[in-house]
Amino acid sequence: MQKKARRRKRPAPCRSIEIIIEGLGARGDGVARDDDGRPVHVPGALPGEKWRADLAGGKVLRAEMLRSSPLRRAPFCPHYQGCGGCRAQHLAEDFYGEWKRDMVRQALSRAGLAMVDVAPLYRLRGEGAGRRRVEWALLRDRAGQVKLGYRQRGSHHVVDIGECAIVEADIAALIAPLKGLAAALLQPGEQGGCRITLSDSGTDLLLKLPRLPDLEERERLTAFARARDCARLCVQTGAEMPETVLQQRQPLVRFCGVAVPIPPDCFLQASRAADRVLAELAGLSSAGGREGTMAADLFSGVGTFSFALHRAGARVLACEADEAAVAAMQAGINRAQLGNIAVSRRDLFRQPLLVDELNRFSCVLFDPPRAGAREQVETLAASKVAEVIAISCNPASFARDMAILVGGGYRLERVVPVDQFPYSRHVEVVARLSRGA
C-alpha cells in the first residue's frame, strides 16, 4: 500500500509591526498589542518603550527597540543576553521591586482578595544574600569544548559563562575547575550537570553524569575533590539515587544552631540570609514568643522552620513525605538532643492532616512545593487552628490556598513578597493568617 505524501505545514507569513510596550508579564517580558488587539510578548521589552517586531504566527521572530524607557538600566552581567537565569537585570531598582510585588498583588485579585494589602517587595542584602546552591548544565560539544552555564531561554541550549554574579564566591570559584573535570568525564557529545551546595561544614558536589564513571575516573573525582576541600563529591546517572564518591566531612546546616546533616540533593532555601528572613516574617525570630505552643510544621523538609518554631518555645511535629530529610532532621534532633519536636514521615498530598488532628494546634506552618497544598489546606480550612502561617514560592497557587482559607473563615492580615531569587521572574512570599472573631 503507497503510503500518502506528508503534507508540509506553510511557514506562517511574516508581518513587520511598530509597538508601544504597555507593561510587564509575569515571565518579565514586555507586553503591548497587534493591530487586531492580540497580545505580543517582547522579551527583554520595558512599559513604555518603542519596538518594531516581525511576527509570524503570533510569535516575535526579531525586535528592535526604536525608543527606550526611563525604567530601563544597563545590566550587569555579561551573560544576560543568552542565559536563561537572570532575566529582570534590565528593570530599574524601583519598577523592579513593584513588578515583583504585583504579581502576588494580580495573583491575589484572580482568586478574589484584591482587597488585600501586599507588602513591598522584601530584598535580601548584605552577607549570605548571594545563592548558596546551584544547578548548572555541563556539555562537552562535538568539537571537545566544554561549557558550563544556565540552558537558554526557550532552549536546551548551554549558555557558557566564566561568572556568576548572584552565587555566592565560593561557588563562583568552581567554574573554570568544573569545566576541567567536565572535559576529563564527558566523552564529545556528551552532556550532564553539576548542583553545588555550599554546607555550613563545606561544598556538597553532586555531578549528574550520562555513565557510571570508571576507576580511573573516579581516581580523579576523588583528586579533585581533596584538591578544592569537598565535604562531600556524589555522582548520578538518570533517576538513580546519589553515590558518593568521597566524603571528607558530612555536610551540616545549622538552623537556630541546630547542625543538621543534608542528604545529597536537598532542598534548601536559596540563600542563607534567607532562612533568617523567612523565619523573621514568619514571626518566629525571637525566643520566648509561643511558650508551650502546639505547633505543626508541614512540609518541613529538613527543618528550616521546625527549629525556628522550637527556639520560640513551641512544642513541633514535623511533617514530611522525603524519606532522607526525614532521616537528616531526627538525625540533628538526635545530635542536639531536643525535647518538644517530632518528625513524622507523611504525603500531605496523599494523607494531608485531618481536622481532628489539626485541632490540636493553635499554629499551623506551612511551605509546600510550587503546586500549593489544595489537599491540606481544604482540611485546614475547616478546622480550629487559630494562626496560620503560610510561605509559598508561587504566587498563583499561594492566592489559591489563601481563598479557600478565607472562605473558611480565616482573616489574611499580611502578605509579604521577598525577593530570594534576585533579578529572575520567581517571588517568595509570606503569610499569616488568623481565625476570624
Ligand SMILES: C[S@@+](CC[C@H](N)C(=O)[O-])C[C@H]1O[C@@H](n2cnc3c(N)ncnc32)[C@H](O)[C@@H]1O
Contents of the next structure:
Amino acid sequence: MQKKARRRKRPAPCRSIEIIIEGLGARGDGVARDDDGRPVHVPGALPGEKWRADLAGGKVLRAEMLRSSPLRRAPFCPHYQGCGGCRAQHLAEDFYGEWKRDMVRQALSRAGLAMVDVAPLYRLRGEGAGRRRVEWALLRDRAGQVKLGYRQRGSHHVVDIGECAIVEADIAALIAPLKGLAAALLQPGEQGGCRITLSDSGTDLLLKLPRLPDLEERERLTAFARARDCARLCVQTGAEMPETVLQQRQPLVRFCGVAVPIPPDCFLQASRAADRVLAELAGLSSAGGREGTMAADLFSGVGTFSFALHRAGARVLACEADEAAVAAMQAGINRAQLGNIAVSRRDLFRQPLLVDELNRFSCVLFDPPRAGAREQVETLAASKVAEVIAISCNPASFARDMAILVGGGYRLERVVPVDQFPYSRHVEVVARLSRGA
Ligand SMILES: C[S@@+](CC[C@H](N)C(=O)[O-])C[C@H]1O[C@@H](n2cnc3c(N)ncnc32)[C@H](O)[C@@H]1O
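Take the protein just shown as the form predicted alone and give its structure as the form predicted together with this ligand.
What follows is the whole complex; the chain from before opens it.
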C-alpha cells in the first residue's frame, strides 16, 4: 500500500496589533483582547499599558511596550528577564498584594463562594523569611560550560544564575561551589539537579546525577561536603532512593522545640517564618490554648502543625502517607518522649478518616498536596467536628474543598492568603471553618 505523503502544517500567519492590557492572568501575564475579542496573553505586561504584539495562531511571538503603567516597578533581580523563578517582580507592592488576594477570591467565586470575605495578603518578613528549600537544575553544555539555575519559563532551557535573592544566604553561597562540583561530575551534554534544604543542624544537599558516582567522584563529593560543613550529602539517580555519601550530623528541624530528624528530600514549608506564621494564623500560636481537646492533623508531613497542636495542649493524631515522613515524625516524638501524640501511616485519598473516626475530634486540620483533599472533606462535611482548619497551596482545590464543607453545613469564618512564595504566581491559604452547636 502506498503511504500518503504527510502534509506539512503551514505556519500560522503572523500579524501585528496594538492592544491595551485589561488585567492580569493567574500566571502573572497581562491579558488583553484582539480585534475579535479573543484573549491575548502578554508576559510581563500590566493593566493599563499599551503594547504592540506580533501574534501567530493566537500566541504572542514578540511584544514591545509602548506605554507603561504606574503599577510597574523595576525588578530587583539581574536574572529577571530570562529566569522562570520570580515572574512577578515588576508589580508595585499594593497591586501585587491585590493580585494574589484576587486569585483566592476568584477561585472561591468559581466554586460558588463569591460572598466569602478574603483577608489582605499576609506578607512574610524579617528573619527566616527567605526560602530554606530550593531545587535548581544543573547542566553541562556541549562546550563544557556549567549552568545552574531555574528553567526558563515555558521551556527546559536552564537559565544560569550567579545569585538568587529569594533563598537564605547559606543556600545562595553554594551557587558558585556547586557549579565547580558539577563541572567535575557531569560530562558535556549531561544534566542533573540539586535540592538544598537548610536544616537546623546544617545544610542537607541532594544531588541528582545521570549515573552513580565512582570512587574518585565520591571522594570529591565527600571533600565538598566537608569543606562546606554540610550536615549530609546524598546522591540520587532517576527514581532510585537517595543514597547518603556523607553524613556529618543528622539533619534536624525543630517544630515548637521538638527536633525531628528529617529524611532526604522531605516536605517542609518553604521558609522558617512560614512554619510560625501559618501556625499563628491557624490559631495554634499559644501554648495551652487547647488543653485536653482532641485534634487530628491530616497530611501531616513530618509534623509541622502536629507539634503546634500538641504545644497548644491538644491530644493529637497525625495521618500521613509518606513512610519516611511518618518515621521521621515518630523519631521526633520518641526523642522528645512526648505523650498524647501519635502518627499513623495512611493514604487519605484511598482511606479517608470516616465520619465515626472524625467525630472523636473537636478540631481537624488538613494541609493536602496541590490536588486537595476531596475524599477526606467529603466525610468531614458529614461529621460533627466543631472546628476545621484548612491550609492549602492551591486556591482552586482549596475552593472546591471549601464548597464541599460549606455544603455540609460548615461556616467559612476566615480566609487568609499568605505570601509563602514571594514574586511567584503561587499563594498559600489558611482558613478556619466552624460548625454551630
Ligand atoms: C503540603 S504537604 C503538608 C505537610 C505538612 N502539613 C507540613 O506542613 O509540613 C502535603 C503532605 O501530604 C502528604 N500526602 C500526599 N498524598 C497523600 C495521601 N494520599 N494521603 C496522606 N498524605 C498524603 C505528602 O506526603 C505531604 O507530606
